[in-house]
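Below sits a lone chain in structure tokens, taken as the form predicted alone.
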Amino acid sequence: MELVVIGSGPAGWLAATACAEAGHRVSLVSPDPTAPWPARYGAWTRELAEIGALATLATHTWPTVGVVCDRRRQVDRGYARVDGAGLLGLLQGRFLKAGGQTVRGRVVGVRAARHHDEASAPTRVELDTGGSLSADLVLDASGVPGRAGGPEVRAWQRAWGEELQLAGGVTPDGLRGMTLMDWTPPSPRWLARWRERPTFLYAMELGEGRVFLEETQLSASDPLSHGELRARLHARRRRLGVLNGASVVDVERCALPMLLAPQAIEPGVVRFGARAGFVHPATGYSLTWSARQSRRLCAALEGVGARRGEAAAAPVRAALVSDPRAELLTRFGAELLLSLDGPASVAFFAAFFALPPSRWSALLDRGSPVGRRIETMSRVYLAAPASIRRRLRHAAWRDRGRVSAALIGRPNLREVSR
């Protein structure tokens, strides 16, 4: 097939490389296809190991991670920091070796046949350079907001991160190892604001007195500004004793689309990556899921045959849809997290991480079956304090249509996206 992939982020490069190596003719279109990725990526080591070459691209690994809620717990599950520059270089090399081509330009229009009798006509991708490309199928991995006509975002995750070189090269005991979530308020001055709009610390010890610290708002429909997140992080740094004498090596400003509103189908186009809602709506992770979906994409293309345009896009789009019941449960959990204040967040995650990793991981893995998710949610409910159980019951009753569909019904895609 002739494929055009729009976007040069991780999802775009993963899809383009997988399709090129499967034997398709692929053009990756971006204003700057080789531009470095601004975000930093982390993943569970088990998930990295499941997707082959990515497992070799961990710059740092930790056999366990810390979680601070009601107390500090050490969770027995490996975590890795992914070498984004190394991953980009690896994918670019493999893509070019497989015969793929990069095209510099911004996509200003995608024109596909809309009438039934023209459904197998090729799709035209128009560029701001005045040229155009013909494609049997278009993959839109341009991100959010990405190209024009992007999805409406109902909730965002925002974070402000700083990589620091500490004075004297000594890491304080409170920043040793890897901390996935520290729900301690940044400082007494921020306590009232934190109770209303909670944030947590995500921290990595990188060795030789270097650390990465990030103040994160898990998910919000009206997210905090990066300025406030920076102020909270600096208050936390002061409390940890790493404000003065530490030099800032690098800064990360993170904004992840956590929940997308329903999107109309664009004829001849298959959305991929963040634009397709691949970002986990309760955690913000997407890298390993995009890699796994790239495999499903290639498998779906094998059955398309000579079809083009929307006739090719429709079956591929359907193949990339996850179990609707599982997605309903994931969205229910994500919307529950939106409603939690600081103390409730502490109580919820204390109950969540009190379970063995083999249990709670079912809610973090987009590919886990619906039965495991239901079992895990039941265990979190039983382990949670009475205040959280009341919230869960109230949320389940308020959203009883979707919850019932997830537990016993057969929800359609419109119900999932609602």
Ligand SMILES: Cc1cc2nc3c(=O)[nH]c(=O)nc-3n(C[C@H](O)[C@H](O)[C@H](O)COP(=O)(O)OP(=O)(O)OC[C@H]3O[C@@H](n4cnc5c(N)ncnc54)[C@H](O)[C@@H]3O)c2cc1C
Contents of the next structure:
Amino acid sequence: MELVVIGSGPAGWLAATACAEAGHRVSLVSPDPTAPWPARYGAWTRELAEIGALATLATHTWPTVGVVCDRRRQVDRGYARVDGAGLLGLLQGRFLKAGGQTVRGRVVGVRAARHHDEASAPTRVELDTGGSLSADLVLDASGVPGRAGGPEVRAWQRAWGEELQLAGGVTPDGLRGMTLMDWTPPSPRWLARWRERPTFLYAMELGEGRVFLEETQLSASDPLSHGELRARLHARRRRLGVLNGASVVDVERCALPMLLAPQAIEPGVVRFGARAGFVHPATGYSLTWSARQSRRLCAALEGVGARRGEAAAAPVRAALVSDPRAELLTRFGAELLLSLDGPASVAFFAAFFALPPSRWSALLDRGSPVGRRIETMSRVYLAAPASIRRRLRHAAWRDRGRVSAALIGRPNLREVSR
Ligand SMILES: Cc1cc2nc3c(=O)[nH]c(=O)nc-3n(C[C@H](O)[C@H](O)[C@H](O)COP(=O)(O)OP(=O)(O)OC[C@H]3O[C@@H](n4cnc5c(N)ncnc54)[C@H](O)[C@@H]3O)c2cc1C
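The form predicted in complex with this ligand is what I want next, because the block you gave corresponds to the form predicted alone; please supply it.
Time for the whole complex; same chain goes first.
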């Protein structure tokens, strides 16, 4: 097939490379196709290994991660900092070798055939350069907000991160290893505000006196400003003794679209990556899921045969929704997290991480089947204190239509963002 992939973020490059290697003619369009990705990515080593080439993808790995809720726990699950530049270089090399081409330009319009009997006609992709491309199928990985007509975002994850070179090259004990979540309030001065609008610390010890610290608001419909997140991180740094004397080597401003409103179908176009809601609505991760979805995309394209345009897009879109029931449960859980204040977040994650990783990973892995998710949710419920159980019951009752559809019935596919 003749494919046009819009966007050169991780999702665009992963999809374009997989499709080119599967034998399709692929054009990747972006204002700057070889620009480095701005974010730094972390991932579970197990998930990275599943997508291959772990050795070239990780700059740092940790065999366990720390989680601080009611107390500090060391969770037995490997974590890695992904070498974004290395991954981008690897994908670009493989893409070009497989015959893919990059096109510099911003997509300003996508024109699919208008009449039903033309559903198999090629789609035109118009560029700001005045040129256009013809595609049997368009993959839109332009991110959020991305190209015009982007989805409505219902919840964001915001974070303020700083990579520091510590004075004397010495890392304090509290920042050793990798901390996935430290729900301790930033400082006593922030306690009241933190109780209402909780944030946590995500921290990585990078060696030779370097650390990466990030103050993160997990998910909120009205997120905190980056200014407040920065102030909280600095209060935390003061408490940890790494404010003065440490130099800021790099800054990361994070804004992730965690929950998207259901989107109308765009004829001849399949959305991919953050644009398609691949960002996990409870964690913010998407990299390894985009990689796994790329494989699924190639498998779906195999089945398309001679169909083109919307006739090809419809089955591919359907193949990328792994399990609508599981997706509905994930969204239910994500919306519940939006409602938790500071103490409730601590209690919820204490119950969550008290389970063995083989159990809780079912809720973090986008691909896990609905049965495993239900089982894990039940176990979190049983392990949680009475106050959290009450909230869970209320939330399930309020959202009973969707919860029962997810548990037993046939969910409405329009509920699942595509
Ligand atoms: C600071 C930060 C930290 C993150 N950390 C992690 C992490 O640790 N682990 C993890 O798994 N995920 C992480 N994420 C989440 C997720 O992986 C990223 O959001 C990811 O970049 C989404 O990839 P994407 O390719 O779908 O979209 P994007 O990366 O947003 O890429 C969109 C691309 O589309 C292009 N584009 C936009 N409009 C047009 C147009 N009109 N025409 C052509 N091209 C266009 C853009 O130039 C860009 O190249 C993080 C995100 C951020 C922002």
